[in-house]
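Next up is one chain by itself, shown in structure tokens, the form predicted alone.
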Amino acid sequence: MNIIKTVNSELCEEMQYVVHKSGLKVYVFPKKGFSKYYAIYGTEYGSLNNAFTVPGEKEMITVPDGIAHYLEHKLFEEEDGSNAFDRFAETGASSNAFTSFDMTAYLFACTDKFYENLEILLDFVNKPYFTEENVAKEQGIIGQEIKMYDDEPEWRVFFNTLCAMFHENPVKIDIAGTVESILHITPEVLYKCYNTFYNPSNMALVMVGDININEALKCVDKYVSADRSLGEIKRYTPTEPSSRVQEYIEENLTVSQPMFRIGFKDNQPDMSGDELLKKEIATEIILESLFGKSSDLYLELYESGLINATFGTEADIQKQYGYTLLGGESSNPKKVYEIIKDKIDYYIKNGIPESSFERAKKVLVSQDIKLFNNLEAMGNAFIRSIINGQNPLEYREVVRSVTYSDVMNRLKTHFDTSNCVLSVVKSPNTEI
């Protein structure tokens, strides 16, 4: 296998990189001198994946929501009644997983026995064991889960926004599905789902630390099979209208104060590469440069009461879906709401300063030095971006390449105040 190495001189960073004979995609970071290692493997596949073609066939099946975390639950668990994390444990790793809307990764961090710990990873990642009984002992397990899920304010207000963004997307269904969705879920079904996307050409793996690649590929060898690439998987995405569903959605659920998120949903999907990653980079200098915390209208929002310090910013700009996300605390939620948008129409109209478009890139780009230094974070960042398309190497260049010109077209076009919407939960008895 040719081992290919690309070197940030800027940065004093190296990425190694290999495709496995299986079609796996190999990472590593070395960090030399660093006694902590950190790996994550992931696929590309998340709750959004509820209708596909499976390879080699002609149909497409829709599958119940919430499936994509039923299996990475599922998937710790061994044969013999035990579990992955017990394994991870008597070697003193702290593992971990997760599932989003377009990825589901597994992960592991250690400051000895990096390999017998990436053993353990690639071993009970690429070995299901779906039963009828183990499937039903789960769905109560969930079912407490999305429950707990459902009586979270931060959680409600959050996807009460995506509700009022899309009508079609499935990025507005929970991520773990509904205690109805997943009592259909079987093991026939968990199975087709890991034969489609767990298909070693469909995912990453990314180790950072003071790693030999060559005896990681060895790993690899042993547990990644070159007989599961399957070819093509056919994604099926709904079409999404470019308007909203509702300009305004509000909860009852009991919290001190009100909470509240202002949406604005990304009307341009099925970009990938350095393409999606600039239109990420124009949409955080955007935030930096209207609404981080040195911004005039966070000190004017603050200084008047309408928001404390819980308010920020968040911008998922994806392959298949994209938001972006305003919010916090505030008595009066509304009119944030209507100061945020007149403050937008201003700068559509005259222009963000170029100072504070520099300032922001400036920001970004520091941001990117510092996530050196945390193995974690290097990580789950890189995964990311790897399934998108995009070098993480590279970061700083596409930060500088982005103009003032894409970043006010970025704002115009993402930016509608006239389709942008607010989700509020408050108490039953409180008046906004």
Second form
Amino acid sequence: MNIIKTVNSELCEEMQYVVHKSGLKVYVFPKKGFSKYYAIYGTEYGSLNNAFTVPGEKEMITVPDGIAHYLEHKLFEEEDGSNAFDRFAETGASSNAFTSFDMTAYLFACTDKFYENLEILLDFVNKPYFTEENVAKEQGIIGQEIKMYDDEPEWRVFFNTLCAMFHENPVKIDIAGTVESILHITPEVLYKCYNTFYNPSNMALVMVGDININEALKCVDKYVSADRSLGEIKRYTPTEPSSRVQEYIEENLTVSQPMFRIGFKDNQPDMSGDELLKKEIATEIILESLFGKSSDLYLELYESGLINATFGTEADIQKQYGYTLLGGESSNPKKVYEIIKDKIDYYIKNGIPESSFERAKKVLVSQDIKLFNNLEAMGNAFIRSIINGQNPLEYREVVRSVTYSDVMNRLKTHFDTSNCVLSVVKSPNTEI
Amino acid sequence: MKNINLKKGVDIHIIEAPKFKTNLLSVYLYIPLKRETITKAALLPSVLKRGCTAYPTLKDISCHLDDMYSASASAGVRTKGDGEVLFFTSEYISDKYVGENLTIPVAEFLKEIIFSPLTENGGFNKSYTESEKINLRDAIQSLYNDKKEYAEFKCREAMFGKNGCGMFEVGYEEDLDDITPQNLYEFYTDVLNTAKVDIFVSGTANEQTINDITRILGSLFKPRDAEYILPGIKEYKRDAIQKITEDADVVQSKLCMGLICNVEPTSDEYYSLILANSIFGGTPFSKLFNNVREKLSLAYYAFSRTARFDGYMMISSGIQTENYQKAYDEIMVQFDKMINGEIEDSEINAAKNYMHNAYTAMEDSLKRMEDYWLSQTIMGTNQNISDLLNGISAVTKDDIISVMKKVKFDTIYFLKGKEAANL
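Since the one above is the form predicted alone, can you give the form predicted together with its partner chain too?
The complete assembly is shown below, putting the previous chain first.
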């Protein structure tokens, strides 16, 4: 195996990378002087992937909503009835896992016994143990997790926005599924998902800290066998119309102030690598220059009392889905929505000020420098870049390569004010 | 950490950690936590952040920060036992990565925000004050949006009443009408003149850096007679456990239990307490996690926590309404195990390892280091992390049992959601 090392001398940061013989992508970002070690082990599989063909079979299958997340919970289960948390307890590491739309990841942070912890991580993720009994037991726990989210207005206003934007894309389905859908999850179907997506060539292991990659590879050899490569993964992705589903969506929940999200769906799918990253960066530059705290619009909305410090923006632009959201709390979300649409149309017509464009680029490069202070944040951001086919040390180069016309094109295509949506969560007795 | 006493009541603290790509410069103004001033203290940072003479609007402030390579600036309040700190913090990139010195402009910027607010007619700018009062009202009301936080706060309030850690640091709605730009400014002037001042410089700092910061910021604070209030022991005063139920239109009920620890925050007994808490409910290998969640599947979250200054322990869990008694009983069973010494050596070792990792990892975060040293400074303990870890290693099983015996159930607060049949 050939270990490739690259250095970014501006950042004083290094990356070591190798493809293990199983197909697993292994990365180390050395951080000397830090006490902590962080490892994140993820698969490109999330709540989106609810229809696929199991390797070696012909028929496509559709699995219950929420199964990727359910699988994440169940992998912690050990054959002797204990769980992986107990094993990390012996070493003092803190471990966790998360499931997103297109990724499931398992992680730990420690200050001691790194390779021992790495072995635990690799072992439990590569050793599924599902029985009728232990699968049934999880229904109570995940059922309460789902209900907790049902009471969270922030989560509801977010998911409703996705439902208003997307017709077919499974990104609109709640990651944890529903109390009803998880009843249909069985050990058999969990194994099907596991065997399809927990395939080393579909996975990455990212480690941050003062780590020797050769030592880490010895651990990988022990738990990830070269013959685990299970062949091509056939995901079924439904065709998504470019139009929105509905312009306005509302839900009643007891909240102190109406909450809102304005959503723009990404209609330029099937990108990866630097092309995808440029699209994301162009979107971030627009958000920063038109709606950031240095913008005229933010000042206008804040000073008129239409938004408060909760206002923020977010772009989630990935291979299998993409959207941009703006929102927060407001006594008059509909007015904010109209003002924002007008402002976007104004900038489409008149252009974003060059100075705002330059300022936004500088902000993105500065934020990238700060990222290297935090080992967990590095690991989480970089596994995402790696899955998307990007080089984490070259982010700033890509920012520099984004031109003014790239940004104006993105503004015209993505921020389509005739195709955006407004989602509001408000108290039952509040009129807006 | 290095300390330099600049003058009476004004200190500068230096945490050298050149491994970071950023520096942190913070000013802390320590004042007593009082019901009469808590809302004013909460409102102050929002008004100051709106603008100052040199940077009169949010946009001016933000553009200036962008120009300093996206330096961050935050201001707010944080409670520390029977006191609270009003803080101003900026994180900015070290010279090495941007090729210019940002310490001086960042210190100058904080100076403007702290010492040259926008004023008129002997008070703060009226429109900023009034609009931030509205925003604070929203922030106070928004506590109810997060039912877990809400239930925990209501439990805490029922335990202590509206004083000390029973208070809501975001403030109280009923105070807002009486706050004027003038009385808020008067309060701020008083804070500036009388609060204990601690300036923290963390990251890459040399003698020149310290001199620059002392000249720009330190020199503007007058000497003062200011002292911290040492956190005292919170004693248990109840004859019977207080039980409160509040109905709410929610799917998931929240069960909170507040306990009084009866432990001196500055004493070595605190180490026994944090280990006991880790074993009982503070970790994913704790008794509460393994039994309430994993074994009985009653909850997604079920944990306990305690904080050094607070003197109380909070048990918090989200459950189905019908499962109240089951969850309650199981928590009590696990608590009794702690008191009866049904604790394995492996649990104690796991808790020690966990704490060792948690405290060692703190050295990888400038903000957490700074907060640690601020707390140490306020408590007057000035103990470094390795001393603290030695204290934790020395704790025995008997210490854990005896500290848990001091912890008493005070209040049980149930935010009662809908029953399954009515969903």
